[in-house]
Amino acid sequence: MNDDVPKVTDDLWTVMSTATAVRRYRAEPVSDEVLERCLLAASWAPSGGNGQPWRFVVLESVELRSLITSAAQKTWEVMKDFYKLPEVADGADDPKSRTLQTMAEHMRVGGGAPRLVLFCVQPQRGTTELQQAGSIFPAVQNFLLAARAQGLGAAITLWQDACAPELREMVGIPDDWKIATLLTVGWPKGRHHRVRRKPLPGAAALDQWGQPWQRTQ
């Protein structure tokens, strides 16, 4: 593929308001040439000092697919504890329980999504964390972003905290990367949406901290 850049079919604004987090995908396969669109753009994010310390690894196998799936489950399970998260009824079609049960579903699937691609960076010296992290997603938005313009959907997840030293061996991460993020990807369930934030003056402020955005002209 040349660096040309690909042709989207909806404009920029239209892709940020409607790039929500997507957990159901449907079984029709992703092609190499439109995943790779997607790791194009993240390599186009902007990092510190241009350094470009990070590495995007698509997880294909079936050992790695059976590893995440397993790591998926197994933070459900977690969730489940820690959140108190109640189980849903047969049938039960509000908001909370519609929102469970694609959570349920999507670390059911696990590994089984479409495609999987896991996000690694490489601290540079005397960075904190979350310097370090100014430099990976960046580029983990690129590609959500360039996602959702082809028509894709995505989540980004932590199933990798599960199965972290598994992982890092079957995939042979050396030992002075960090894994940032791990992402599903597929093509959509249902339709795209707009994302739901609350109204701009309680996310902005204006010179004090609790002086909300207003335009002044």
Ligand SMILES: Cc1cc2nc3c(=O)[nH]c(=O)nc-3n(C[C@H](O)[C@H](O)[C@H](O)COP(=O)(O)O)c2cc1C
Second form
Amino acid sequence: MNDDVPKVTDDLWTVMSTATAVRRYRAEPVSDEVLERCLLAASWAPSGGNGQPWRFVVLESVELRSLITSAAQKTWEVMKDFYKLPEVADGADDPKSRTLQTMAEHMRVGGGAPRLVLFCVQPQRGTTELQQAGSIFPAVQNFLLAARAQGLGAAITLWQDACAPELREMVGIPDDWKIATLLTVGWPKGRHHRVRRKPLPGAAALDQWGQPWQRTQ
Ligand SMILES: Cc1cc2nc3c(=O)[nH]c(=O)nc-3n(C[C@H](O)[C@H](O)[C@H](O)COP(=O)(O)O)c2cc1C
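Switching forms now, from the form predicted alone to the form predicted in complex with the ligand, please provide the structure.
Full complex below, order starting with the chain above.
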């Protein structure tokens, strides 16, 4: 075995299996030093032709935060109608209600999250939208893993869609760049827990769709 290949450590496994979306944060600040490790990890991601067609913009000004808050609140109103979400009574304690309450609170606070990071991608000539996404979301995932590894929590959001023209103008995003996502980041209020996913056999196959991926002897 090549000595350059690191062993898969328990730590990496723990980070990957517990990097859930975290939407509730304590008030304490996230230092530049901690955030920079996440940004550095993002910059190590693969991209088509190693073009690294990304910008990670940390949003901090009062004006930008306020724009994001109103976008998050608009998004919540649209979501509530679209998914016909029930009003959640204060104190309801079943898992579905708790998730809804957390999402509602996340969107109410919006731009007040301790850190906000916008991920932008410059589409390369002749690439499909899927390929363009493929040159930015690995960076997003690296960021999320580096955040989790430091004990931070973060959530992917698409709130930027509700304020895209103003956001582009205020940040000065060139016309030929797209905004991929906006991350909210902070120290989690609760504990990290394992991701909940469907069992692997339904997702993996060998040669034929729907076949178990492991050879049967
Ligand atoms: C493309 C994409 C868009 C997402 N948009 C949002 C969003 O707008 N708001 C949000 O709270 N979470 C958003 N998420 C996070 C997902 O809801 C979350 O990853 C998924 O429910 C799995 O939950 P877990 O990461 O906690 O295991 C998004 C994730 C992806 C990959």
